[in-house]
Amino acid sequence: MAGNCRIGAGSGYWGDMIDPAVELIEHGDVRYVCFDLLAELTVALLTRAKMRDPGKGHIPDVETIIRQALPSARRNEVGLVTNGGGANPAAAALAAARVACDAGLSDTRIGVIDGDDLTDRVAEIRATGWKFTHLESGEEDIDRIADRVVAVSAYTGSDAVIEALDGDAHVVIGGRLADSALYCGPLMRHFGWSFDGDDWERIGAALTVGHVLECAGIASGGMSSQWRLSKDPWRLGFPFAEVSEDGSAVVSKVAGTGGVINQWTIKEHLLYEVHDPFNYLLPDGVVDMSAVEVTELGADTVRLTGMSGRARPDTLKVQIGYEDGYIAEGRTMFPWPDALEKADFCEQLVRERIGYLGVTPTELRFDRVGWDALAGPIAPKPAAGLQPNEVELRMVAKCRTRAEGEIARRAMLLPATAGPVGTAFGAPLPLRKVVALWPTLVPRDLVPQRVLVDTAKEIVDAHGA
């Protein structure tokens, strides 16, 4: 019978802090630390970077993580797992291998996972008769956007993570590994749970634990209603979970670190980004959170029990990124007195100028930062005599073509010279291309995973440098 497994969160997003992960490795008595670095749109953006440079397309944080965390991880026998390979896991592995070699750790075994990138296989998959139906709009297939597709990536599960760890990988780097799979894979391997048996309840528990941990500091007081209780958040402690063989878990953080963990920080994250807690579909299983019990055991220590799960779906979620026009954006500040009235005047000024020049944006938005940028039309007008000291007008136009976008962008400069006295503005933001998402499904058996485990030295030598 396997003993408990302690697994920790190393990051929750691209650009997250690294020192809390190192702290977990050095003082958390953890077996694994997992680094989630991807968001919904990230792979499409990384694919475009890879198209410009074949050596790009992965999250640059991978190198920083290896540089700062690998020496401690090797000393403490802690496995590192990440989806920071993005659109180019091989390039991420090479970058990690070079850093490992520079650190004198050339024997580090790095497992590389790919197979989730379906960009070049769209025609092949459609030829089987499969349709990439839009999960939200119901549009039957991608005919309308097929010539604008830039990236197609499937959310994959724990199978390949387990295979890489079975190959004695110290570091596992994948592409669009689902956030929860980073945690589920190591836990399944540790306890010997299988997709072929009757372990679905325990796999559901592992996925629930992974869901709690995957955003790192959010479970320990970040982005929380508990922010007033969060101590020293500038040195936030990332959470770890000590998981038992029955699937129950205790979530905590290293003693003395910043932040807070209580029943509310955990409950908040249990529901974070979950549309149906009774039927939360993931690549490794279907999670049912309806009976989860969250119990505070003491300061910064919470027990999770009652997790449940069912057999994994026959399909995988796929995100298709496609080009969808251009965004023009401008910002102008207006001072007291009559700041809101000045912003209203300049909204009309910009709207009329864009129309006068013959451009009809597909979307046009004006936000008054300091009044309605978050609340939108439900924001109440300030009472008489309580006018804001200043207001920023954020202007955004989505246009079909670059030429139209450039016209809209220039129109947003007009408040500085044709608007009220006292306006302030910065350099105009550059026009940017829009990559939109088409969420869909693909049969699981059409997404085979590939795993290769080599030492850092072998990876570097294979590339001649």
Second form
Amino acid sequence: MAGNCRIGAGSGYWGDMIDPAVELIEHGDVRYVCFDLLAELTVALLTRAKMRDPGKGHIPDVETIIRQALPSARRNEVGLVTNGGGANPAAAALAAARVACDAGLSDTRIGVIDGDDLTDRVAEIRATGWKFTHLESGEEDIDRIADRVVAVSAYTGSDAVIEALDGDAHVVIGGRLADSALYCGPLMRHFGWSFDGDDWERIGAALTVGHVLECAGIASGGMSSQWRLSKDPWRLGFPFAEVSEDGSAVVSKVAGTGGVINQWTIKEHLLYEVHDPFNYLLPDGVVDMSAVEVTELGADTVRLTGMSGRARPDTLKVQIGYEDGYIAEGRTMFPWPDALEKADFCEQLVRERIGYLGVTPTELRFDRVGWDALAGPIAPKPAAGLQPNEVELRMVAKCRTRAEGEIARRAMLLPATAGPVGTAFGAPLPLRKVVALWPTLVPRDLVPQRVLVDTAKEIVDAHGA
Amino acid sequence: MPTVHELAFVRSGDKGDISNVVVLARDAEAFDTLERGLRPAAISAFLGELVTGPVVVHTLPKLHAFNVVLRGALGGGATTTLRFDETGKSMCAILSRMQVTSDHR
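Could you drop in the structure for the form predicted in complex with its partner chain? We only have the form predicted on its own so far.
Complete assembly follows, chain above in first position.
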């Protein structure tokens, strides 16, 4: 019978702090620390980077993690698992291997997982008769966007993580590994749970624990209703979970670190970005939170019980990133007096200028920042004659082409020179290329994973040869 | 009539053009009030043009929690929306100003 497994959160996003992960490795008594580095759009952006340079397409944080965390992880026998390979796990592994060798840890075993990138396989998969139906709109297939596709990636599960850890990897680097799989894989391996048996309730528990941890500091005081209780947020402690063989878990953080963990921070995160909590579909299982209970055991210590789940779906979620025009944005600020009236004057100026030059944006939006930028159409109207100290006008247009976007962008600079006296302007914002997302599914058996485990030295040598 | 803010802690997140607002009742009494009043029709009416799709509320009695799922909520989703709040992190605060009444059906 396996003892408890303590697993920690190393990061929740690309650019997250690294010192909390090092703190967990050195003082958290953890077996694994997991680094989620991908958001919904990230892989599409990384795919574009890889198209420009075949050596790119991974998250550069991987090198920082290896440099700062690997030495203590090796000393403390802590496994590191990440999806920072992004669109190019092999490039991430090479970069990680070089840093490991520089640190004198050339015997570090690095597991690389490939297979989630379906960008070059769309035609082949459609030829089997499969349709990439849009999960939200229901649109039946991707014909409308097929010539604008940038990247296609499948959210993959724990099988390959387990295989890499079985190969004695110290570091596991995948591409679009689902956030939850970064945690579920190590837990399944520790407890010997299998997709072939009757472990679905325990796998559901591991996925729930993974879900609670995967955004790191966002479960330990960040982004929280408990912000007033969050001590020293500049040195936020990241959460870890001590998971028992029955699937229950205790979530805490290293004593003395910043932030706060209480029932509310954990409940906030349990349901964060979940839709149906009784049928939360993930690559490794279907999570059912109907019986979950959250109990405070003491300061910054919360017990989770009652997690469950059912067999994993036969399909994997896929994100298709496709080019969808350009966004022009401008911002300008008006001082007292008559700031709101000046904003109205300049909204008309910009609208008319864009039309005068023959451009019809597909969408056009004007916000009074500080008044209605967030609540938009349902923000109450300002009282007549209201004289705020200042108002910012935010102008945004979506256009089909770069040329139209550029015309709109320049029109948004005009309030400074063709508008009222006192109008303040900052550095102009660049035109942005839009990559939109098309969420869909693919049959699981069409997405085989490949796992390679080699030492850092072997990886570096192979590349040099 | 109490507001959601007075009855609950809230937080919102995004997936595509879907926003979900986690509503955590502050106590059992607040949970009962919210269970009667936090209805999809009332939420739809309150959010008006800000949310264009249907509203679903999942209730978790053991957690005294609700998960409010709003479709068509983010102006097309984080990567394409023209809103400043691309991921709808403020959706929870917007919803928390809603008054909760048991009259809504």
